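Here you get one chain, nothing else, as structure tokens; it is the form predicted on its own.
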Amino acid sequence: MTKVVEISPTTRHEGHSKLVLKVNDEGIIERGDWLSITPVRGIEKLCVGKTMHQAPKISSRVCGICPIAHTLAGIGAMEASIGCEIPQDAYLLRLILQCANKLHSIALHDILALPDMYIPGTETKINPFTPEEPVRTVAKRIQRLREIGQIIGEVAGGEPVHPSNPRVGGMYYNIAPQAKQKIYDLAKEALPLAIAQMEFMVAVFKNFENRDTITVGKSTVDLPKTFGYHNQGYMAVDSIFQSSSLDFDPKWDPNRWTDVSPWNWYMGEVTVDLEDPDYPIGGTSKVGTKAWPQMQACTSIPLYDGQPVEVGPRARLVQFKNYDHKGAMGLNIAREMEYPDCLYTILDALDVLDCNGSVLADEIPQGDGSLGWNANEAPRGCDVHLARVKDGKVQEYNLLVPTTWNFPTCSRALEGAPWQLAEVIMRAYDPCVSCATHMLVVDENKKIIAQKLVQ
């Protein structure tokens, strides 16, 4: 007999979301819906009528975790719309900034994922903040990698969170030779740390994957061999950085993208009839709670070629490096494998960067309203910004951010898993939920359905 359990809110990620799960008598998920319940900020509408220089700065405020990716994707979309090519040294600075952001993000994800894992060879769950070894050394290494990523981002981008240096047409300024040497020294320091961290985390994830049982709260459940598997496709435009409609061979096609409303994707109204007060943290929703994913979800569902797709580190490795490790742990391991690439790319870019080179285009057109897009391979996956710019003003702006793509794919990956492990699968996608929230659902009287979330 099918029962419904709700985990709300979900934890250890950015933003607010919940899981509504239909499970069988053995507690195995038959249907899972992962949905955003984050209130909408209306970023895209705020950008309409603003200048093409203002809009990317506004869109970067959709999130404090991945604003670098949003800044670069937004600026790239504006440049694509107006037909502006940037100088090579500006491109290299953006590439360095991109990789610094990714380095910081991977390290941050390690902190979020570790509490679900075990110290290999033991039955001890990992507390990233314990003073005990070997975790203490790992935690200090993570924090140093995050710090290095932020410092490099500040040097190349002007600020470590919302970068001020990138602009439509390139960058506001190049960096001095001393700054270039500082980035080089930091990258060289980080490389052995990143490799050591990658090796540790891969061992931890493989250990989890090879276990027979997992303990969650007071429950011990069997771990299926197909934990977190799905049959959806993958979407990635580059192994590191981006693709744009200005490219000779663009790697993304807006004609292959469609949006589906949550009403046509998520399950209808259900009543919770299974609860666990010992589920961490605070227990699941109480029996009798009403859930209505169709009406409570604050995102549309993007499809590519009519199907949901996975975006992110595994998608990049599948598309460009023949990676084939499936399941939630395969996704986590793929993220760790991007550690060295971030630093090798920074070092390679520094080898070519000319600190005396121009970083601003000679001409910056004002635009005729043509559609331009930029797909940035953000830490969490393909971040697509689409824009129309006319006479320097934004006429239309749309953000298809990584977690928006991953919501439906992750939902399908929940099937077949014990419901107590649903959040482990969700966290493997490293969700940045606030970025994905771009709509409010209203009823026929224009009343906001999820009014309690706004209040």
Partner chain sequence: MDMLGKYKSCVAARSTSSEILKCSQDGGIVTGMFVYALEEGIIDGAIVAGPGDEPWKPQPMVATTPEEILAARGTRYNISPNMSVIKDAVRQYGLDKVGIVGTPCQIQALRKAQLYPVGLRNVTNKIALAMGIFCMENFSYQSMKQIVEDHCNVDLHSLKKTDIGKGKYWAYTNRGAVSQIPLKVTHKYEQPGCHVCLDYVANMADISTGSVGTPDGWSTVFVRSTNGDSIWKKAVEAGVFETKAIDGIKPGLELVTKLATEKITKNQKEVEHRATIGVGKGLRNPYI
Second form
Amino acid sequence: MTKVVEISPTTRHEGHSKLVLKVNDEGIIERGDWLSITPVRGIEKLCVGKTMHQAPKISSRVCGICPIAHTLAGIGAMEASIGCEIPQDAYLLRLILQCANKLHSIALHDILALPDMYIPGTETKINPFTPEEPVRTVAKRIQRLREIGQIIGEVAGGEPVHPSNPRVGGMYYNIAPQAKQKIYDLAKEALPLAIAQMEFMVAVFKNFENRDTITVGKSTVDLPKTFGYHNQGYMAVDSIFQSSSLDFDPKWDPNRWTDVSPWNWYMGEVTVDLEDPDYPIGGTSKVGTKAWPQMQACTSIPLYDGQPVEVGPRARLVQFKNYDHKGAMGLNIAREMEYPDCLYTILDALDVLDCNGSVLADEIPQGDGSLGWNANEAPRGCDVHLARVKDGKVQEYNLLVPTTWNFPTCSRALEGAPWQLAEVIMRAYDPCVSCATHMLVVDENKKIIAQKLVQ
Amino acid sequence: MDMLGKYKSCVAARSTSSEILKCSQDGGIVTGMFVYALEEGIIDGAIVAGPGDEPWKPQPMVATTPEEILAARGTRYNISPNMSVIKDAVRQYGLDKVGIVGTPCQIQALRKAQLYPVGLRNVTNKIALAMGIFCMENFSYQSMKQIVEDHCNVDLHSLKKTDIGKGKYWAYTNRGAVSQIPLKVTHKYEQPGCHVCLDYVANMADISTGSVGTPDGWSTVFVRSTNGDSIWKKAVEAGVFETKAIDGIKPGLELVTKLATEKITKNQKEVEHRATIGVGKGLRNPYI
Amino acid sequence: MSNKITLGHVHMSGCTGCCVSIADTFQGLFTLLDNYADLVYSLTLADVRHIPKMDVALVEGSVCLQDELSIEEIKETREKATVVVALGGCAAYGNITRFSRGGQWNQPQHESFVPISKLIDVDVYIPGCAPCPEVIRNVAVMAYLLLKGNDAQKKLATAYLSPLMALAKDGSRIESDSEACGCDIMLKVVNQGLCMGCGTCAASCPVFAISMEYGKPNIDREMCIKCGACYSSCPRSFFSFDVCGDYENILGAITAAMNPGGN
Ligand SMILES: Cc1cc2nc3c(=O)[nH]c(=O)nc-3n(C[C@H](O)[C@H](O)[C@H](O)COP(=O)(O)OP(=O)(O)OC[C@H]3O[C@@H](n4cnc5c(N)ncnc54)[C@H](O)[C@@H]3O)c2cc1C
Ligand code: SF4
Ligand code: SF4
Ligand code: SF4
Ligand code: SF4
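Please show me the structure of the same protein in the form predicted together with the partner chain, now that we have looked at it in the form predicted on its own.
First the chain shown before, then all remaining chains and molecules of the complex.
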């Protein structure tokens, strides 16, 4: 008989979300709904009417873990709408910034993913904050990698969390030669650390994948061979950076994207009838708790070619590097494999950066209301911002952020796993839930859906 | 109130470099110190009041060469918001050891920012040398212009140097003329924010310096912090400055104390007066 | 001073940038956790699902009045924590959520966001977006000294925290005159005849909304995100001669606390 179990709130990721799971007698998930329950700050709506310069500064604050991606995608969307090309050196600074953010973000995810994992060859799970070795050495390395990412962000981006330097038309400032050297030195220092960290993490994830059983709280469950598998497709526009509607050959197509409302996608009202007070830490929701995913979900469901797609590190490696490792660990491993490229790209970009070059476009048009978009390959996946700017003001703004894309895909990947491991699958997506809120399109041919949803 | 602040030593000093003294305001202490610190790797750049876009208007700048530091010599009696580029120094310029010169209020701003670096992450811990300059009051650009052009009858373009000393405001021209006006005339032009200022000799600087107390061409120097002390000693040992004990100097510390006391007492009164300025209302007191 | 304090991170409607800033104490994070504070709650960093009792709660994000869960959580935080810290512009002042006006899918009724001090009493403010890790570190160390230290240490901690407590008190007043915006710089400093043109406000703004024009701040209100950094960093907002004059000792004490092994 099917029972309902709810894990709320989920932990070790950004934002608030929960898992509502229908499971069979063996505790295997038959249908899983993973949804955001973060209050909707309404970034897309509140930006309407604001200046094109301010809107991306606001949308940066949609998420503090990929803020650089949001800033760059937001600014890129404004530039795409007004038709503004930026100078080469501004582009290079943005590229450096992008990679710095990814470096810090992968390292942060290591901290969040490790507690689910075992020290290879032992039955000990990893607490990243323990002072004991070998964990402390790894934890220190993670923090140093994050620190380097954040310092590069400070220098190239003005601020490490929400970058200040990027602006519509380019950048506020170019960096001085000494600052360039600083980034170079830091990237050089980080490269061997990143490779060592990648190797360590890949070993840890492979060790997990090869286990037969996993212990969660007081229960030990079998690990299925197809743990976290799904049959959805992938979406990625670039191996590292971005594509936009200004490109000669844009890699994303707004016409292939549709939105479905949570009402039409998630479960209806259910009552929890299975609980586990020993589920770490604090137990699952009590029997009798009502859950209503289709009403509670805070995001819409974006589809590409009518289907949910996976975005993120694996999507990029599948599209651009012939990668084919499936499942939750395949995704975790893919993320690790992006470590070195962040640094190679920074070093390459520095080689061509001219510190004396102008970083601001000569002319910044004010916009005529055309639709422009920029798709940025954020750490967690493709982050598409779409905007219409007229007379310097934002008329319309949409954020199709990575976790919004991944919600439905990950929900499918839950099927077939023991419910106790649902959070492990979810964490493989490194969710950033606060950002995952977005409203509906008012594109001509899609007005009908929008209207239906508003009713 | 502690008029002269804590200090480890006080001397009369001047730079031993004639090149620096050529255009420095007094004993070239600030410029001499920064050039030395830069060459020794104690700092890798300094925030100074560089040339601005209008005559005699200072523009805060991050100087990373001795030439740039030299170009910023001399006092401009109008506001140079030196703290405004402190973040740029560390980020845009990528400096790890920053020198900064500032009036007492700017050094206060710096110390507050070091204790409460709100919005200044990873910046204020990079300050390696804070040079304070004595300050009785400052002026807005327009005020300074009016003093020089209307009262001293000197065109800003031919101005070579201005100075405040011996109770007068002095303007020297490039062609050798000197005008002086009594300070009384300048009072109305002072920056209002200066009237609540309770520090004359940059009590919170690593090293602070000014002309008062020592003869023309010399400076009074207070060495204050542990950091300032070690750098000062090294510089003197390296022969960057010649020094004399302050005790034998006229007018010496007596005058410095007198002026500091006058300033602080007057401004303390103003702070109290402000609390009663409206009907049943007062202006804000930043010190509580 | 052996026992640690307990510390939690409570996430309201924020972006987690504040949480990242806690983690951005980098190696210092380990020193804090090894010696001074146990992290007993943080949805982002740990597995604990429900708010436990704790000494210090670092709250990130504002509160959505249309989300009952959020209101319950913030009240629970007040009940369970001895010291509540509004961490970052959103918790302290609302920040960008001050612009929220609802109408967005899938919860268009989520319209009103208020700083946490509008619903509960808050003890300490840490303004800024994102807040500065060094301030977080300083507050954590001072909170430790306040709760576990000897009399001299308690006195120092109180002196250090007072201005941040005063900001919280001001924000907690229903009719607070803090806009948490560049306007504060105008209203409470320049308009009060207190500005002397140091430029600290301009340096601390995370969106370049302040430029210095002829020695005084000019606010671009179409850029300001209402983070509150400029006003609190201004030396003429609050300035304690006792604390700032003792900067060498205080910074030295913090550095020593962060290097317990002395390396
Ligand atoms: C507004 C003001 C009022 C002063 N009032 C007094 C006083 O009452 N009594 C007294 O003894 N001394 C006063 N001084 C200090 C004095 O004029 C000299 O600046 C000081 O003695 C240093 O001289 P120096 O030869 O060592 O420095 P120099 O080698 O000439 O270097 C001076 C440094 O100060 C910087 N600077 C110039 N103008 C400004 C400015 N407006 N704001 C910040 N930095 C600036 C320059 O960039 C340079 O780096 C005042 C200075 C200023 C700016
Ligand atoms: S008098 Fe005080 S406030 Fe005015 S410029 Fe000098 S130090 Fe600053
Ligand atoms: S203050 Fe800034 S960093 Fe913190 S939650 Fe708000 S937007 Fe994010
Ligand atoms: S002006 Fe800048 S620092 Fe001040 S509140 Fe606005 S955004 Fe924050
Ligand atoms: S920080 Fe300085 S320039 Fe800005 S308002 Fe305060 S006193 Fe004026």
